[in-house]
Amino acid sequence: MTELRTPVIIINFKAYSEAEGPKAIKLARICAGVAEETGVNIAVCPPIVELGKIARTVRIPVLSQHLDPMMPGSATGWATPSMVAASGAVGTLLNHAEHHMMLADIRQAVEMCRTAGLISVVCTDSASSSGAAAFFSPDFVAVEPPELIGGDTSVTDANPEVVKGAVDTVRRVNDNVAVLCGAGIKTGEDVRSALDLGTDGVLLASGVVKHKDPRQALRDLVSRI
């Protein structure tokens, strides 16, 4: 599937024991069963060496975690935008706060994601990088304060303004670049919050990955949308 319908939750893998092996087929597949179930656009981010097999297995946006700037040839350990494109993903994540990467590259990736027909969203940590990366044009700026990733508090409870702000910066920079939140997003709740925020969705990770029942945590998620 090459549609990021909005609003979207991404839901990341990131490198959890939860999402190693065939643990990663079996959350994507739920992942998709409540997409089809509810309706609401849910897209998966795998670990880098399952992305093919899942992006053949599902039919929900599948995104890479990552990739690099590099063209085919000599790129031993790097993860092509082609190479990417290839597996059947749609699109990476770019500069997530675990794979931080420089202005720089974030533009090439931006670039070259575009030329191989793949959705980039950069991840970003206020409202300022937010509008610098809106410059790029990316499809998606992710807006994650890095103290709060993988916590219990949800960014839009505990920093309501660094989510308002980012998405009143790129909407000066660039309407045509759609803004996520994340870092702490772990129910429905959270995600009704970030809508009224004026986001077009959310990019999380533990409160599906690593809940004792990803599908219900899923649900709940997507029941107010």
Second form
4 protein chains.
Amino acid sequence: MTELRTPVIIINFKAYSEAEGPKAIKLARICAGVAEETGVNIAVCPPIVELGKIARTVRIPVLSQHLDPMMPGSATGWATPSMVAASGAVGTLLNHAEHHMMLADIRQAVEMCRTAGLISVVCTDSASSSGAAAFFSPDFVAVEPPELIGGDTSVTDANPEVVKGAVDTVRRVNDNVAVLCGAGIKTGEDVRSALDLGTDGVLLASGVVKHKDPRQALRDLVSRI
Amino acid sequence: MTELRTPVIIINFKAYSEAEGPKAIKLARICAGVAEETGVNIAVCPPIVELGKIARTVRIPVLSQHLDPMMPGSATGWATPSMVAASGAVGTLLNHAEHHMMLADIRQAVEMCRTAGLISVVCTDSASSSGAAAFFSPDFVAVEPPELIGGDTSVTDANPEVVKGAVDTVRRVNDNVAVLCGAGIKTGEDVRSALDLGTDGVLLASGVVKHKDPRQALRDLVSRI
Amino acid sequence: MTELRTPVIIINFKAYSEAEGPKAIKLARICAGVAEETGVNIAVCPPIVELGKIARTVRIPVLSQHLDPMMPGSATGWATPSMVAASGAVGTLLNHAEHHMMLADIRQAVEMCRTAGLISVVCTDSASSSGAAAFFSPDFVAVEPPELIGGDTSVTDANPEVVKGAVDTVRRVNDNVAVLCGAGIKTGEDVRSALDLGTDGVLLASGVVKHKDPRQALRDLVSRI
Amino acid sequence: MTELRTPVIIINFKAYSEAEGPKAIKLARICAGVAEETGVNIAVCPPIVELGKIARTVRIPVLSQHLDPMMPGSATGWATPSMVAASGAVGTLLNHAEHHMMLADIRQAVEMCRTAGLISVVCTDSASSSGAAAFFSPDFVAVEPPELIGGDTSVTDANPEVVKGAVDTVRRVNDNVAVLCGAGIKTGEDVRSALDLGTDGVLLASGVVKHKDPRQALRDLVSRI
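Return the form predicted in complex with a further copy of the same chain of this protein as a structure block, the form predicted on its own having already been given.
The next block holds the full complex; its first chain is the one shown before.
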């Protein structure tokens, strides 16, 4: 199994126009640069069409934003675990709030990731969903209350209970599953709060990708780890 | 609008294990090589995670196997027209038999492709669906009877009526829409038959991708154009 | 084939709270009463869970709001053409703006309706989609621009071109397909305009279902036919 | 909250042709008759288009085969919790193997059922999925290994571990959630085994619906309770 050392900051590029084509590659390089200069574990989730390109370009861990639990073969346009692994990516997000998955598909995707040597990060919307996801033994559960995603207030301020609840619930089900939190995280202070609440890191997007100076944003984010 | 000159042979790599990671890049290069040596128009549809990498690697047209009619922004894991264009790809398949789309999404995707400067190839399963798709004015309609996909008999032998029907129906709706056919196509003779039935080319997958010698398979395929 | 005589007014109950349970049955009876007293063809689309009950209760045509193109068998929770026919309903809406369907499923659903003796009404969002739908030879195409659905301005005022465009396009593809229009229709004047634009009737919902006096609303709607 | 007393036998009519239209009503009456004569708790899940009709016809509990977590309103063709409750049904299956749901939708559907006073029965495919579902505090979890559904061997014989595993896992998460099992159950002996494995009843379909004498099949099923 590839490792994603913790604490970790995962940057989800989403489908933001700030992270398309060459801009995605440049942003990934910025993230890699900050990881190198600070020694903090930073991973990136580029647009799916740039996954292979970026996985072969930067030396930090690259994760897919999604994959479909399908075997190699007649699966036109889908992203199989096998092709994601062959692209050089080390893992994937699953069930992001913008890409919901069937319960049965999450379970199967996590299993297929394990077989393919991919790290699985199952996104959830609540403490109870985090506990549910933990039953499938992914490597990470990342809790993000949907109403806070893309907003200006960090989940660690707006709803620390959901973060703590996710940590507790996941630990109760499976102590080997690491917990991340996300939604509204923008500063080093937010990251510090996330870790203090018991998480192993954060998942964020706009706070870096849409920032006018992503490098500066990242340096601030890692400053309190 | 980027151009895809006809007659064209589009090779869909699907999610075949023969076309994952570095193997996808190598196969794309083989296709480019045969295009160069023969002067025949060959385009490739690599796995979606390798789209950007391959679009920047080979000089033949590269198409996505699918895209989602979504704007840039909060669309984690989806492939937007904008990011596909930014990757260097020149177009996309839509509504492949293995990736069915809503009627309304096909219409919107074709429009978004037009805006993004992407060539749209709408896959259909019948003459009537081909006529339907033509109403959205894509650049291409590609008819593939699902029961023949991946099989040993070319659609041009097994069901030439569906090909001729698609050509006639599409012409009747919009004379600017080119027509391709696919399913079971493996030889230069099959390609010749497709062109003789009035199409502007073929869409094929296993006949090249799963062939033990893809270069040889391609050379045969283009031999009668 | 069961007949749905034209001009026809189809009342879609949607999932409005005004049309749940016994209220749906009562509303269907009101529609039947107005049909009887005025001689106008009125059909109703009750909530799917009341389809059989209402189809056996009123003597006007009852249509499903949706069905899934699946055969009888292991299809838990889906509405097959066969069970819809057995319920006493005479037809179904397909591809409503609130229930989009895959292109291939629309084609298959229309065919399965034909086999099951059900009338098919394919909803579309534009003139081009109407032409597309006509290729599958449904009994009706019902054009409803989504931005006008549930609004206060009738499509016949806000966008008569889309109605006329749908009529023309459908006629060009298949003269046997009747055309309805919908979105914002509330008055007898609106219905008159719809017929004057060449349609065979209208599809409406809130104008009757959410009206404080549905009987009065209906009487007004049929007054200019 | 309506009660569904245990042990319970839930008969899922699926979309079997043996349970369409009047045949569904007749079958529901047979189930009600056996419940009355034996005193055993039997509930039925009729085809969705017959839900209201049957819920008002028989005096045993009637459940929907599925519902969609949507509010009353613009939801053409969908089955909302509110309309299911108004139909007279007392609950619903969710996430049946033939009708998979998104993780987030399962959670929301269970909550909406609670608000609407509906009993929720979440179907799962494994012990781990059963534990996951239990986090949402439905009234019931019903484990059915998909490979055994519709088969000739009872899950209680073919895979008693999955039943026991589901019971243990669910109890560990939430002791108030009852557990059912299903797949291949056909005899009173199978039901006895299910109860002995710690379940609160069974979910079955073909063993009754497709039996040449459903009344006899049911009498046998309840004989060892």
